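Taking the form predicted on its own, here's one chain by itself in structure tokens.
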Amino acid sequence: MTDIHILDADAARAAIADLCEILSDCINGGASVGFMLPFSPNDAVAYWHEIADAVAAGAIILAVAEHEGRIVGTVQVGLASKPNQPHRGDLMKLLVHRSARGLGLSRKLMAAVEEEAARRGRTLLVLDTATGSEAETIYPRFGWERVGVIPDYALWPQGGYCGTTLFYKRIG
């Protein structure tokens, strides 16, 4: 059984190993997502109470999956933050262990930060993801419009340069 949870910051808090283990788990996997390689689960634990903290400000929304009893994937939504642009939000790492991938979860998980966004008064969500990757061809899936590529924009985990590419969606 999965269920979906958006989680408020204790809950965010108590589900830190959890979390640290997923991005462990991604980046170890290739995911682009902001760290580099050697990565361990300790490496993420300033990394999610840092997003915890973002949450009890409201800044940020987190999504998790849990399967079986286990938390194995997550997504956010950071809400931006500047006057102009209160109906915007920033869709933020995707992620979903390698044990539980083809379960559906991303597109759960999607649909519910989009609900959750729409309901916090953003019509706008916007990503960006390095381009090549798997996570490139999901978000097409998921009613998400290709906006264009930046080269060189990251690095890989592993070293060398990534380009990203950009999306958007309106929602609500």
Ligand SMILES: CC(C)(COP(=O)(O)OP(=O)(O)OC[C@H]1O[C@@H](n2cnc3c(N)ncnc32)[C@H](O)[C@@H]1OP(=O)(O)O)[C@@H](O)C(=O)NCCC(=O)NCCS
Second form
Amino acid sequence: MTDIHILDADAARAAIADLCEILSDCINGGASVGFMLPFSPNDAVAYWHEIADAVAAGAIILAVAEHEGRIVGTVQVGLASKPNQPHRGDLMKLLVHRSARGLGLSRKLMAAVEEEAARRGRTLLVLDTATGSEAETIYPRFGWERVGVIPDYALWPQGGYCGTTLFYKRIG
Ligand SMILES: CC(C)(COP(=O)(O)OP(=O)(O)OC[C@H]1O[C@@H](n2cnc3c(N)ncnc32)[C@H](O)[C@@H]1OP(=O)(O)O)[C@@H](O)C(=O)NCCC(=O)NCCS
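Okay, that's the form predicted on its own, but what's the structure of the form predicted in complex with the named molecule?
Expanding to the full complex; the earlier chain stays at the top.
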């Protein structure tokens, strides 16, 4: 049984322990999502408090996937605040715990957060993801358009440059 929830700030704060575990698991699994190894769940606490504050400020949409009573997946949309981009959002941090992959959770998370972004008046989403990662292969399956690659954009968590691939999707 899987449920997808869009969290308010209080629910986001209540979910921080699970969110820390998911982020840590993905980084330890090699995902390039902004952090370096070594990385433990405790390293993620400050990050998720910042995200909960951003949810409270209306700057981020935060969705989670609950599978068999446990939060095992998450994704965010940053709501661009520039006056000339009121229609745009940044898809970020699509993360599914390794124990729950291949169950269709990322597809459900993406659908939910895209619907919520459209409900909040967004018509264009953009994202970047590590070139050569598993994640890069899934976005076209969800209707996202591949724009291109920027080489040597970031580091893999264990070190070494990785490129980033840019995607966009019109929604709503
Ligand atoms: C990428 C990730 C979110 C996928 O999560 P998931 O819940 O296992 O994905 P799903 O089960 O919803 O599968 C989604 C689709 O991708 C396909 N897919 C999933 N994993 C795949 C893989 N390793 N290789 C190729 N295709 C894959 C599935 O077949 C499915 O396609 P379909 O719906 O058309 O049948 C997960 O692997 C992850 O958290 N990776 C580490 C974090 C990361 O890199 N996030 C991206 C940040 S931008």
